[in-house]
Every structure is written in C-alpha cells, then in structure tokens.
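As a starting point, one isolated chain is supplied in structure tokens, in the form predicted alone.
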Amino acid sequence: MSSPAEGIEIRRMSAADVPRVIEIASGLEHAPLYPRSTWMEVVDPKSVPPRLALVAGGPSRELCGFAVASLLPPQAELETIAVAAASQRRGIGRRLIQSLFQDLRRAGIQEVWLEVRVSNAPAIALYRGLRFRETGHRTSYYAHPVEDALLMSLRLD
C-alpha cells in the first residue's frame, strides 16, 4: 500500500515557484499573505537572516506546499509551513518538516522554534506529533483577527 505523500518531491524553493506559493498561501486561512517582494527575499541566497525554503510537488509537478525557516545558528525559526487545501491531510506537511529538519541539521542547527495561532488545531497537532513542546504564550500576537500565539520548540538531536 502506498503512502498518501508518496510521489511527492521536496526541493528548494526558487523564484519561479513564487507565484504558486502566493496562490497556495492566498487560499488558506492561516498562511501568511506576504507581498511578492517578501517571497523573493525568501529565495534570495543573500537574505539576512539566511533562509531555507522548500516546496513540495506532486507527480504533475504542480506545487502543493511550502516551508520556510530562518537560520539564526544554532537556532532556526520555522516561519511558515502551508499545504494547499486540496492536498491537506496526506502527510505532505510532515514530509516538508522532516526534509527541513534534515537540511537544518546539516546547517548546524540544534533547535527549531515557532509561533502558531492558538486556534490552529491541525498545525498544533502536527507540531506535537513531531515532538515540539510548548514553551510560552504571546497575547494578541496575531492580527486579522487578533489572536494569541502558542510558542513551541524542538531540539534537533
């Protein structure tokens, strides 16, 4: 029996991927709605701080997800992870994060931290399943709508 995420290729995000990344983010309630210029900074190898950005694509090569982390050695911040609505609940988010962890370890990163909306139960469940632990709470951290953030971290061993 094949895994739902089988056939998904994970690779580095490129400038050519930015329009589809924006399209995916625009279709999701919790994804960041960055302007194109911000996404172009994400794929710029000279960005400060440096970022690691990955995309996931299916057999048709259409992108269905992405993940971005900023590197602040020995730590990294998971800035965002998103999977297109039609491709969710298939293990793609987990595959993206696991690939991201491999690349972060190779970059000497020892700990990953993140903020997540307290109402984003699917994301919180994913992070807990990956052994992230809760480390704090930020009141009214998010806007549109105003909402608290849960802080989580994971040691990469």
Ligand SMILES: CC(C)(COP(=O)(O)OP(=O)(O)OC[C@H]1O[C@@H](n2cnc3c(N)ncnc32)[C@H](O)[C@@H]1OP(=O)(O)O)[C@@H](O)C(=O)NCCC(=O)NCCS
The other form holds:
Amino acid sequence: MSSPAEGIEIRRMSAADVPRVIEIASGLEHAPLYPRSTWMEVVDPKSVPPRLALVAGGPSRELCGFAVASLLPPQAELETIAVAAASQRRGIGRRLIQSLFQDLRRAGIQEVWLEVRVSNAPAIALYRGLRFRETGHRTSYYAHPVEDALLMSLRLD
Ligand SMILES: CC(C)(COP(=O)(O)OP(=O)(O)OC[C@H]1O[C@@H](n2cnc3c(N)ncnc32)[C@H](O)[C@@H]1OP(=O)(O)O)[C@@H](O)C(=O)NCCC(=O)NCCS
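Could you present the same protein in the form predicted together with this ligand, rather than the form predicted alone shown above?
Time for the whole complex; same chain goes first.
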C-alpha cells in the first residue's frame, strides 16, 4: 500500500507561493492571518530575524501546507505550521517539521520552542509525537478568543 503522503515534496517557500499560502491559512481556524506584506518578509532572505519557511506540495499538485521558523541561534521558534484541511492526517505536518529540523540543525540550531493554544489538540498531539516537551504556560496569552498558551520545547540531537 502506498503512503498517503507519497509524492509530497518539501521545499523552501518562495514569493510565488505566497498567494496559495494565504489561501491555505484563510481556510483554517488556527493558522495565522498575516497580510501579504508579512509573508513577503517571511520569504525575504534578509528578514530580521532570519526565517526558514518550507512548503509541502508536489510537481503536479498544488501546495497543501507550510511551516515557518524564526532563527535566534542557538534557538529557533516554530512560528507556524498549517496543512490544508483536505490534506490533513496524512503525515504532511510531521514531515514539514522533520524537514525543518534537518535544516535547523544545519544552521546550528540546538533548541526549538513554540507557543500553542491550550485547546489546539491536533497541534499539541503533533508536537508531543515529535518529542516536544511542555515547559511553561502563559495565562490569557492569546486574544480573539482569549486563551492560555502552552509553551513547548525540544532539543535537537
Ligand atoms: C496541526 C496540523 C498542522 C497537523 O497537520 P497534519 O498534516 O494533519 O498532521 P499529521 O498528519 O502529520 O499528524 C501527525 C500526528 O499529529 C497528531 N495529530 C494530527 N492531527 C490530529 C488530530 N486532528 N487529532 C489528534 N491528533 C492529531 C497525530 O498524533 C498524528 O499522527 P497519526 O496520524 O499517526 O496519529 C493541522 O491540523 C493544521 O493545519 N491545523 C490548523 C493550523 C494549526 O493549528 N497550526 C498550529 C498552530 S500555528
């Protein structure tokens, strides 16, 4: 039996990907609603802090996911990850983060941390499965709706 994520390739996000990235994000509850200008900063190699942004797709399929980390050596923050609703639960989110880890290791990053809404069970399950550990809790950290954040981190081997 073939893997559901077969044919999915992970590559760097480019400016040409931004319209589809915005489309994916706009269809998901917990994805960031950044304006186009912010996404253009994300793909700008001169952005401060430097970003590592990956997309998932394939030669003959449209993009179905993305992940972005900001680099603050020796740490990096996983800023966001999202997979289009129709492509979820096929291992694509896991592959995006694993690819991000490979690139982060090459960039000398030793620890990755993130914040996530306490109600975001799918994302928390994804992170726990990748060995992220809970390191803190921020009360009423998010707005619209107000909600606590869970802090998680992972040491890269
Ligand atoms: C979180 C998200 C990126 C996961 O992407 P995905 O491609 O569906 O995840 P995967 O298929 O790689 O799942 C990997 C593991 O994560 C966990 N997981 C993912 N979705 C889950 C869900 N809905 N319920 C429970 N566990 C889930 C499971 O452990 C899963 O492994 P399994 O399928 O072998 O059981 C996706 O749900 C999403 O885009 N959500 C909206 C945006 C978001 O919340 N981003 C995070 C905050 S910025």
